[in-house]
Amino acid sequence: MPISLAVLEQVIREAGSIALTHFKDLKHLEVTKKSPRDLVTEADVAVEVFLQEALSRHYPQYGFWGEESGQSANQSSRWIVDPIDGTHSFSRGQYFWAISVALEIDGELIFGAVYAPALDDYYAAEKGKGAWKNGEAIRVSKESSLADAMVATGFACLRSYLQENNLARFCRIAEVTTGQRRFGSAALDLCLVADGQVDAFWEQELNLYDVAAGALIAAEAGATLTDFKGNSGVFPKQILVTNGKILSQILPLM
């Protein structure tokens, strides 16, 4: 069975109604922790297991990579789902949180959406066929100067205590940029810079789950991705999103 984009968003749009029940209810929202500083909810849960059954049903040939279970069926073409990426935020009532799904097969990315539910923004991407937010087409910004630049990034390496962070990075790029963010969401992230809201992205110690979607979003919106030292691909372990324009800039301060 092909691909509908309409069936995809309209599952995508559950799941997030599911999070949503319990976004507004967060007083009894059960959290435990996966590590010291890595929190995972009973919504997360909820999230993933809508999605895996979901997306089986419609398409049953494909595998299912969710952050909280796991690998199971098929690997080579496989659903590689972040049920909700900003779980802290979510957890404290902040609006900037996602769901994360995409579609990859034999290594290569075909479809990849992020849903902000709290925000309504629904993002999506097809490869080849351009990248969208709330059905209207987006590209990257435009901004060459990296001094006039907004820039975001995160910080996963702390919560796994890594002495090799990005701290360092942060305050040589922050000291040459206008604006500096940090928004808790690494899907969310790659749509801003998809959507031109940003000018560039970099994170380390991600997962393939966290920027999969958001990754082929922006390199749809026209935007590069590369490692830090400026090789071209998907590299979740160091991760650098640009609009294409300030690339050969900022890469010296990587």
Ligand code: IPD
Second form
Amino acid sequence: MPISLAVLEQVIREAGSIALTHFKDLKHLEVTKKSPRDLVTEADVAVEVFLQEALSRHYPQYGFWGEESGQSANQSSRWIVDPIDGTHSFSRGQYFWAISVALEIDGELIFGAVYAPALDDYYAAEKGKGAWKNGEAIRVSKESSLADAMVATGFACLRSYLQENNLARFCRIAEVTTGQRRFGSAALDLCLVADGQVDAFWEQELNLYDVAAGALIAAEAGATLTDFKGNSGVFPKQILVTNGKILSQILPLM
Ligand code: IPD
Ligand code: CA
Ligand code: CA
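Switch over from the form predicted alone to the form predicted in complex with this ligand, please.
Every chain and every other molecule in the complex is listed next, the one we just looked at coming first.
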């Protein structure tokens, strides 16, 4: 059964209003630590419970994989959901967090949506049909000089206490670029590349639910998706997304 973009947007926006209810009452927000540097809140859980129920009601043939509840039986065709990407930011009242929903059928990403309720920005893409933000088509930037580029990254590696982390790589790249950002939501970072707001994003030690929707949105907007060696594909543990024009310049620094 084909999916309905309108039904999906309505469901995801409703999930956003659940998140915003908690966001507007942070002093009562229940926050727990999954690990020393990894939080989960009652908002994450409430949004995921809502999405699992609504998506399985509309599309009972698909399975579900959510960051907080894990994987259902059917994983060959599944929704891949991060209920709140950027939980740290959310818990501190910052605006840069998002709900990420992707549909993967037989290993192929065919739909992705990243909704930032506090910014009221809804990014979405369908395989082969382009990417859009708030209904308008989006494309990667035209920046062809790394020296003039703005880049974004994250430090999930530090959450995992990885020895081979991103700090030296960040310094190498920061020294030869114009702007550097750490926004706090990998899902939204990918959408900013798609929307031409930044020219490249990279991060280690992510999970598929962090990047599935944003990767499709970026690819449909003309981005390259590789690992740090330049192999094409979606590699959550080593993801590099660029506007394509600066890929050859940034790869030697990865
Ligand atoms: C996190 C965000 C952050 C990234 C972390 C992710 P979460 O997602 O995407 O930008 O650096 O590694 O875990 O934990 O808030 O869903
Ligand atoms: Ca996440
Ligand atoms: Ca999350």
